[in-house]
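Presented as structure tokens, the chain that follows is alone, the form predicted in complex with the ligand.
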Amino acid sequence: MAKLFRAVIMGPPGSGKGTISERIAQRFGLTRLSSGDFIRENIAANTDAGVLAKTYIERGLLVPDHVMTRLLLPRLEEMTRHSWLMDGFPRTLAQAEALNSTCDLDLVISLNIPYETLKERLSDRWIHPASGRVYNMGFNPPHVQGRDDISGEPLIQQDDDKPEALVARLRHYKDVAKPIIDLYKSKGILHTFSGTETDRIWPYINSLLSTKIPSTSQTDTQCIPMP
């Protein structure tokens, strides 16, 4: 069977994971998997795991490992014939180990963005809570100010994105991401990209992926066979 391509994108809040994974999905036709979107879908559909996850998110807590793995791993197991890029999972070493036992990753992208840049971006980040669509008033503003492009519903700013919450989130990210990054480094699949602008980082990511996966003009291709 043709080889499939599996990748993970990691980085602190505001580092551009969502923005860059959207570009990768478009350019290379991978299925983009976002754990945040997946949680939101499960909450909307009232699944057992969704109801449970909601009780944590409402209190501003991370969803525990066993709930996250119960939500995500069966979904990944269904994707045996698909190439994918995952954003937002694993978020802890336990999640990384669970992922390890389910599939072999080909590549991990880690984004390394200065604190001041994260702070500026997040203070300008507006989201459409129901879909998770993300805007930035300078970088990618909505067509109509304060409104989601697709639904026309109001956009909000998350309390989590305020500078006072960011310091704690960043510290938390650094603590939990370090062992995950070390794990992927030791496997030889980690690629780190540093910078302050997505548009300047993107060409490097694009050329790395071009050596690993064929590009496609189709945006709905689910499965990219490797030569």
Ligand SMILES: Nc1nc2c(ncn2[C@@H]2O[C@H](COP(=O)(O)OP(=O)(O)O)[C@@H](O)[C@H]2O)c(=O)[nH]1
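Could you present the same protein in the form predicted on its own, rather than the form predicted in complex with the ligand shown above?
Keep in mind that what follows is only the chain, not its partners or any molecules around it.
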């Protein structure tokens, strides 16, 4: 019986995590898990954790660790028969330690993108709030300017994607991510990829994963229920 494969992808805002995650999922047959999708699903379903998360989001605050783990870990416990790639979690050391106590990760991808590249990408980024769909006016614009391709609803530019907020946002990511990166480095599962273009980074990620991911993965019990 083939061993399952569990991975996390990390990177600052605008690093291309979403694009690379989708490519990995399609190329290697992993289930792509997104913390942002989980949050939106729970808010839409009006779950206790979703209602709690919404109270922080509406105030422009980060969803705290205890709420994020409450949202994410039960979902992972349902994934005991699947290989997966997590995007957007963990974002703090406390979240990483909670994940570590629940699942054994096989690999962590960290994207290291220059500040100027991130600044350029984020200043051109617009989103559809209800779905989380992201557009970039430089290389992935909507069919109709200012409108979501699927719903036709207006797109917005988040306040923290505006130039005046970028420096603080990226500095915060660097400070919070460092202990997580150090943790995974100490476990020998961290792989860092640097560059300015997703298409140039992708072949290296693809090559690495081709040597790491089992060709077939059906059953396993790497994730254990939390008490």
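By rigid core we mean the largest C-alpha set that fits within 1.5 Å across both forms. All values reported here derive from a predicted model rather than from experimental measurement. Positions refer to the first chain, counted from 1.
Superposition of the core reveals a Cα shift of less than 2 Å for residue 88 between the two forms. Here the rigid core is superposed, and residue 143 then shows its C-alpha moved by 3.0 angstrom between the two forms.
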